[in-house]
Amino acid sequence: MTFNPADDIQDLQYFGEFGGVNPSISDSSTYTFLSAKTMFDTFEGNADGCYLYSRHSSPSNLYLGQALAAMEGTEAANVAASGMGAITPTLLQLCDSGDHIVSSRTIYGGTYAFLKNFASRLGIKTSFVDITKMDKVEAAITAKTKVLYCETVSNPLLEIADIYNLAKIAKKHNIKLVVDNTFSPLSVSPIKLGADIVIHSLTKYINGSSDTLGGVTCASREFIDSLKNVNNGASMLLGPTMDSLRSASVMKNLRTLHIRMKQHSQNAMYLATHFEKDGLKVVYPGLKSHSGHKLYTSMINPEYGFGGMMTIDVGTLEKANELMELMQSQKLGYLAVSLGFYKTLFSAPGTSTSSEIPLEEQISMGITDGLIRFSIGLDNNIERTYQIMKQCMIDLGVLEKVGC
């Protein structure tokens, strides 16, 4: 039977303590014990089903972690208070001072800043490479490399990582392949392609309502336990704990992720196809013109499509800002960072989500002044959306009226 992550989520059953169809929310920071010995055993990690302190674990966080592990096909998962709250402890757990990371050069600006500016202060060096070129990836690996890091679909350029072949390289050199799968939940299952660890910003598609920060690390039971170890676990000691109320909220929204991802993908494909025909410079993995289209097609679960992210280059930052402001005034969406919301969100990455990356490096990567990143929403009438967006572009001279 074909693996479908949405089915694994749907098959999970959690009941509240009074038989509720939703599990009860554990609104406690600490928990009682019937004996001092049980408390000691719990500190040592040897008391299954017992809870000690919510920074270590809580029922609500464990419910959500189990659901996300089922989605990604891993043994376990650990939820965190933000995407960066998942990324940074994961990398710090894998690396010591003097170790080395090979990372994709096109990644979320916050991750880039952590690797280049913060991890380096701890003696962890990073080489940023073109993740689409296997020879460059392998050439960057040294005897001190511990991690190969990438995003399935890169932020913001939408480059596609060849996870299968990256995993082969990682295994050859006995290093861990860590994949940020935030842009492609359900569409791609990195673990099935050979990745060791999968990370998500739950803030985005998985939660879907732009009202909660969250992150998750999905991996083997051994690695998740190491993250939560009371003596040397990065997640335990750095404390990026998710609040139980937020965990319960994400858990409820996770149940509709499969429906939402289909609509995001369908709408994005419609807009990308029509704007490309209109002559715009569109980047979307579902288009045959995308350099990674064939690769991505071979990786995805086709039921969920090519995702809801696309970019359009309108030439200049001034034109990009004018267009985004006009689209917002026409109620097409919001000029805002993040993604996965029910409304379309748009931003200029060079001055927002990728602003941590120095200008000269942005240029070398291909992040141009006129680039607009779109997170396409759940619009019911996408033809109507297209026509209004198109008129905005005509009004500003991004598209010519004749022939449009």
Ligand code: PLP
The other form holds:
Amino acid sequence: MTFNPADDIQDLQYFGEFGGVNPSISDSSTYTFLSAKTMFDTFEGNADGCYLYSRHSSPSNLYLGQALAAMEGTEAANVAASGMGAITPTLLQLCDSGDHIVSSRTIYGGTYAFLKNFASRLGIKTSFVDITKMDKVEAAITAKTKVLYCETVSNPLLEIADIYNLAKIAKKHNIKLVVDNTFSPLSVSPIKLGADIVIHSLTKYINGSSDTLGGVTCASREFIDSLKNVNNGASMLLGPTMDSLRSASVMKNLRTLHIRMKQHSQNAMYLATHFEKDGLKVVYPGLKSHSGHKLYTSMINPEYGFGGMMTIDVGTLEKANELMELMQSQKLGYLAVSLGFYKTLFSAPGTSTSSEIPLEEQISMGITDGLIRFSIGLDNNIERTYQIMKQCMIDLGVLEKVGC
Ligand code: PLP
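The form predicted in complex with the named molecule is what I want next, because the block you gave corresponds to the form predicted alone; please supply it.
Expanding to the full complex; the earlier chain stays at the top.
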């Protein structure tokens, strides 16, 4: 049988303390021990199944971690209070002062800022490369490199990382391939393609209701245990722990992820295809015109499609701002950062989610002034949405009335 991450989540079954169909939420920051010896063993990491203190682990976080590990096909996972709360400890656990990271240059602005401005203060240097050029990636690796870092579908340019070939390079040089899979849960399973560690911002598609932040690191049991080590684990010591009440709510939302991803993908495909036909500059990995289309087709679990993210370049920032304000007033969605909500969200990356990236670097990456990033929602009638959106574009002169 072929691997289907949604089936692996489905097969997990929990029983609450009182036979509930949802596991009971552990509303405790600390846990009792019947014997002082077990407490000592737990601190030493030798008492499996015992809880110590919720910054280390809690039953609710372990349940959610187990489900996300099943989704990504890893031995274990560690949930965090935000995506950055998963990314930063993971990289700090893998790298010491003096080490080096090779990272895709088109990544989420916060991750970029962390690598460029913060990790560098700790003596960890990063080379930013065009991740689609394997020769450039390999040439950037030095004897000090510990990590190769990328996003499966990059934020905001929607470039596709060739995970299979990046994993080959990582193995050859004995470094870890860390993949942020936030834009493509279920669609892409990076571990199956050879990645070592997969990260998600749960804030986005996985939770899907824009009511909380969250993050996860999915990896080997050994690595997850090292993140939680009481003496030197970056997650344990930096403390970006998710609260149990939140992890229980994220877990409930995870159960509908497969249905939502299909709808996001279907709606985005519809809009991308139609707006491209209308003559707009649309970037969507599901379009044949996308430079990574063939590669992405070879990587995805097809039933979840090409995802819900697309960009349209409308020429200037003024036009982009006008259009976003008009679309919001027409109830098409919200002028807001983030993604994976039931309503469409739109923002201009240059002045929002990528604003941490200096202007000249934005230009060299291809983040243009008029670029609008869309996270397409779960609209019931996407044809109707298309007509209203198109009218907005005609009203602002983004699309010509005749022939569009
Ligand atoms: N990774 C990607 C691809 C993102 O887009 C974001 C946030 O936008 C993050 C990580 C950070 O996640 P969070 O905001 O949950 O910390």
